[in-house]
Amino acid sequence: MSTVYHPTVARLTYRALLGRRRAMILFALPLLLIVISVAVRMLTGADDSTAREVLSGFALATMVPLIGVIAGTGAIGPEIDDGSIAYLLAKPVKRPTIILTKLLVAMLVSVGFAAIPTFAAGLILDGNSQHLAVGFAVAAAVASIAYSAIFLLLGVVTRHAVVAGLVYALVWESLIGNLVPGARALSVQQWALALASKVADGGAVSSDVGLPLAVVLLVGVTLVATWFAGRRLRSLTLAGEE
């Protein structure tokens, strides 16, 4: 564990990730789902086709990428981009391990404030009907994990992460992944509502891309990006090592 996860760097990742103004964001993105979720219920009833709408629209493509970027892109891009990673890199740690435990981070955060809440709303909205309030909760948790990888290499690569970060969320994800049927079989949210109508009852969620290719591009795109980043990071040179 001491090559995977350092105690030390999560700690201060923890810390700046759940500080005062991006946990203001994180909290605040959850809060929305659930007081809309409430609002729904309220006005139309139990109804598994309005959740299926608000869980998919709304918390699956809009709130888990959103929250991705605040955890990717904050477990390291501030430290770049202000020099503090320097005194980071000076100690003796490996910077695979850096990586490594920074992305352990921002995906528990992830996990935490995507999938807990996207599980709570389907709870509220139509009660675990046809296991989707599970299944969305499961999608939220698996994307999660694949934003958390792809926004951190954003962050480690470029000092305009969080705009990437949003471009690739909002207009990647929520519109063209959602309008553009070529597009759909590269967007994490169809990988992970692949996994959605496994766990729901037959034919309530819908995907574009198969469960077996779903798993691969997940697996394999975390893979990749945590690769990349730690290739990245070990390219960073330090004043003192040139």
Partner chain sequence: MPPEPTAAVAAATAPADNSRIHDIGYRHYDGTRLDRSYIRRSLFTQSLRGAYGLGRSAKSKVLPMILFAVMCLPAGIIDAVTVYTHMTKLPLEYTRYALYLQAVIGLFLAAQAPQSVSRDLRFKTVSLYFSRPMERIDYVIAKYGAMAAALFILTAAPLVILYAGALLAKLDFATQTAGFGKGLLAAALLSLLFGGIGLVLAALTPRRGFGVAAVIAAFTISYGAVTSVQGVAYQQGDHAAIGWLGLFSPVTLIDGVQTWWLGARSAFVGNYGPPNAVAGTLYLLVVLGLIAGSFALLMRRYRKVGLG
The other form holds:
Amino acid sequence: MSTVYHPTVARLTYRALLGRRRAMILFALPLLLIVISVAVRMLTGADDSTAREVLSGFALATMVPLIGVIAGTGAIGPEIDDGSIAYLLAKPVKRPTIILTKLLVAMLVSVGFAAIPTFAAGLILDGNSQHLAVGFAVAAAVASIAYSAIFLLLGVVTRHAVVAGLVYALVWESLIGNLVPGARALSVQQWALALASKVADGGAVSSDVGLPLAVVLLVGVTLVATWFAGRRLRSLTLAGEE
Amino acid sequence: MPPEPTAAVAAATAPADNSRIHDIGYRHYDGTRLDRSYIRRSLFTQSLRGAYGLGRSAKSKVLPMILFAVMCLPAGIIDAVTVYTHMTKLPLEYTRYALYLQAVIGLFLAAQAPQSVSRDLRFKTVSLYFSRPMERIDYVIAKYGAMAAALFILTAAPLVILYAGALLAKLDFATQTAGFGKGLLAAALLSLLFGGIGLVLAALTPRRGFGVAAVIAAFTISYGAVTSVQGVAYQQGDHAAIGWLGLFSPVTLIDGVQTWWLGARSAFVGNYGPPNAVAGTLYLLVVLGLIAGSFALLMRRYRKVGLG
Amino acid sequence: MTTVTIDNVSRWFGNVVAVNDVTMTIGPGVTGLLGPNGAGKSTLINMMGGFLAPSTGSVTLDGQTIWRNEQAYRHIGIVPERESMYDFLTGAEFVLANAELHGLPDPGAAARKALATVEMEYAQGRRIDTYSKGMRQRVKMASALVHEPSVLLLDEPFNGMDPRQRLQLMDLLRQMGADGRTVLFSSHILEEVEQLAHHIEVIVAGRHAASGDFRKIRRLMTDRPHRYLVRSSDDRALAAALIADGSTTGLELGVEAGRSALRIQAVDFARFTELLPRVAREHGIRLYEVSPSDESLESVFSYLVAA
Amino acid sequence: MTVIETESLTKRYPRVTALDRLTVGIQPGVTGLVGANGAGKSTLIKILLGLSPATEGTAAVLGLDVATEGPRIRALVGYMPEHDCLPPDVSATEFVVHMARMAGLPATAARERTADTLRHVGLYEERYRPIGGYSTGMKQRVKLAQALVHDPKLVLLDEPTNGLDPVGRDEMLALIRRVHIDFGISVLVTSHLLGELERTSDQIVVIDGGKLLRASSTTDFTQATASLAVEVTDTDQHPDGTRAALDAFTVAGLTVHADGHLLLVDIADESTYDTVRDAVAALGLGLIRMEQRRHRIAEIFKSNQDKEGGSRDAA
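Okay, that was the form predicted alone. Show me the form predicted together with its partner chain next.
And the full complex, kicking off with our chain again.
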């Protein structure tokens, strides 16, 4: 049996993510982005600076982290919370396999619901320069992957993962990042933008973090979060009594 | 416990023999049983007090009390400035106050709406309420009323402080009273609208954390989306669009209503409020519709809950 | 793979000791795990199920450590106490997923068989969140049986089941035990344990208080006189005949439920029970009823808990 | 006076019929309600509280029609749900006072009755501490207290012993008896544990598949049978005493069969008692038990077990 991916674990995770009420947010946020993009496009026509404003202000700063929270924590948090993870753990399946599979699913879901709508919004907003659309889509995809790993870890570590994730997404990424320039160096959003600026050449996208540092941080955070989540699950104990 | 009258009488008349064993077994209750309106009122009071942490643990008083203080503090400062610098009018209109401090109001709502309704759902206390003489509508009225009242206290208290300051500064009584009245009216509308939306979102989930998150997300995302698109419209000089866009978030809805109906200055970018009478009417209709809709949704939500 | 050995196991959470130096062996057949609330039953079952590491000591299945050994689950089936499962799946999907996770060669067939065993085929197409408690319990059972484990651990499996479902599950567990599987279940319903388990393990405040057949455990409590209620054709004569012997301490003539009766405290159980029919026969006294009033598992349990 | 009376009460949901022409009268006292899961127990409770309309038929609680007098019924009835229903962060006192007011009691009366009721259900010092720290048994007492605080004429107790350990269960059952005997309040108690209903209830109603399977007094349910249960010891001479006794009984002409460690002897006439006594004495075995067997409520489920939906022929 493969050690990184178990199809049954993946199926259960997909169903858990998309089959519950919280999945509505997964659909609602991209829809909102598209509606806003259409509205803005009708108001302004194709315009680089407005497009950048919407894509970085709403798509990357708000939508991507929120979807990351939903997908990352939703992939494992509820199961640990209600104890149904016991059915996965009491099987001859290695626990790192469980984590890796769940992470993969969370990443796919968040890339699907965050990066693809971002790309579409980019095209709608700015049909002329596809650099922008591609650049932001890449940034959204990269950020989604990092967020998935971070929030999956949160889902394993705390029962209040969603709230913690929201505080991070809304307060740290949106607010502090805008107010305190120094905080931007510690922001998944900025790292992703650094990568995007490389892809969307011509200065369409800019970041406060240099590319090498951004790549190192992105990869590092993703790996460390994944490793730590696997470790925590391995020693996760289910105390039956509440 | 009230003294046993017969025992007291017996003791008085027979001082020599005052040893006895009182019956402390089960007693039946034949006193008054009050009606639904009393129950509704009791639940309203309890929930309103609960919104400020009264009658609950000391810990749960901290946040609402801090928010209340934060809400009132600027009003006090404005008063002081107005009185000591002998201004001729308040530097901030009554109707603007709540809009400036909308983040505080949002936080209060996000913290207290779930505590009011998701607790009952999570711990399944609702089934105990509905097994008592009240009806579903009593519960909804009491909870909605209490949330709106709590918000009204939060939004009206600073207005009272402003008004008191204005009178101390001997500003024009008629203008100030009119402004204060409009401010109160707008605060009432805001309390009903926010309270309704907050409770509907909170009642969706028994998890308090999710409720808090849902309320914060709904208010900040809608407000953020509306203002950023309004910003784009402003850059493009499309002033009518600014006015129409305000229909899509709770805060801007209140702004639009008070701009059109109460003659307030709009806080929209460039101060462009609802562009015409149709828009103005629509603002009011949407607000009233949302209030009625929130009530209806709450009623529907609790129809399914039952004894759970 | 049938014997679970718990060897000098303690488990503490901070300063709270949930399980305190317990040693026991659970072998084939049905074993009932008893104890008051909070005595550490769930902790013990969780350790046997590999969900919890013992703080000291070892929990093994035929010599292999269970904790952090996912291969042990090939032989263990677990029915957790908590109700939550994957509620958004249908019963059939849930059991199938469990079969796949076990890596069974034909998961579909195994799932169908398990669902048939618990008689849940009729509702297998419905989502689990529409199930009643009893139906959930049965699907949980099916998921635990799907790989035909040799060890079955059940934490409060009867919880929420109605009388008919209880009878079904008791039959099923009895069958499993008779097939040579190791079945361990915890329960508060002593009446059921009495009917189902020949072997009991009693945990009181984290300590292993007793194990074995409860009737034999009762006999071991020599400090507790056995109380009897006897009705006969001549209680007075019977009392007079018994009192001469040292095996009884208290003899009391009275009326019980409107009929005269003789209450007896026997200090020497074996001697008294043999004496009674003999004496009655010698004196021509007809015995209508001989009822021990503290011979049930319930009395045994309450004596153990109070000790 | 009849406490609860239903007349061809029927409740149909889109997929299931929860109650099917149920006609039953419940007298004052403790009544046990037994039913298969999904047999309409909770539906019945909702209808009786006037919270859910019946599809057909009528029901009256304390003489009040459930269709029209719901609030009045709920003022006179207490309800203890099966599930948890207590917020963990308030004390029992605070919670029960609030619930008393929610039942229409003025503030002063609510406080006094809460103090009394908590004492009657056996909560003392802990009543000022947050409920979150209570044991299961204490929580069950608080749940019972909130159902009694407004002095109802009838309480509906849904699985009150659920989750309790044997000692806690005994205490709860004793408390339920007291509610009727000492407090003079009628009780309708549901349970899946037939043994505990046999011990607690004056009458028992069994519903199966939404229909009435049987309703009668507990003594009717548990009448003595014509069978004698005999249990004997093993001795050195007879290592399997049960086996030896079985053979001896058969030789003596008794009809007997073994049920685990018990021997069930058919009582032909009074001499059966003597035959058993003599056979045991002759073998030198100890006589642990010799009792006339009683019927158990469980038997009505056992006899129906093989038939699919065995209730159909019962009603």
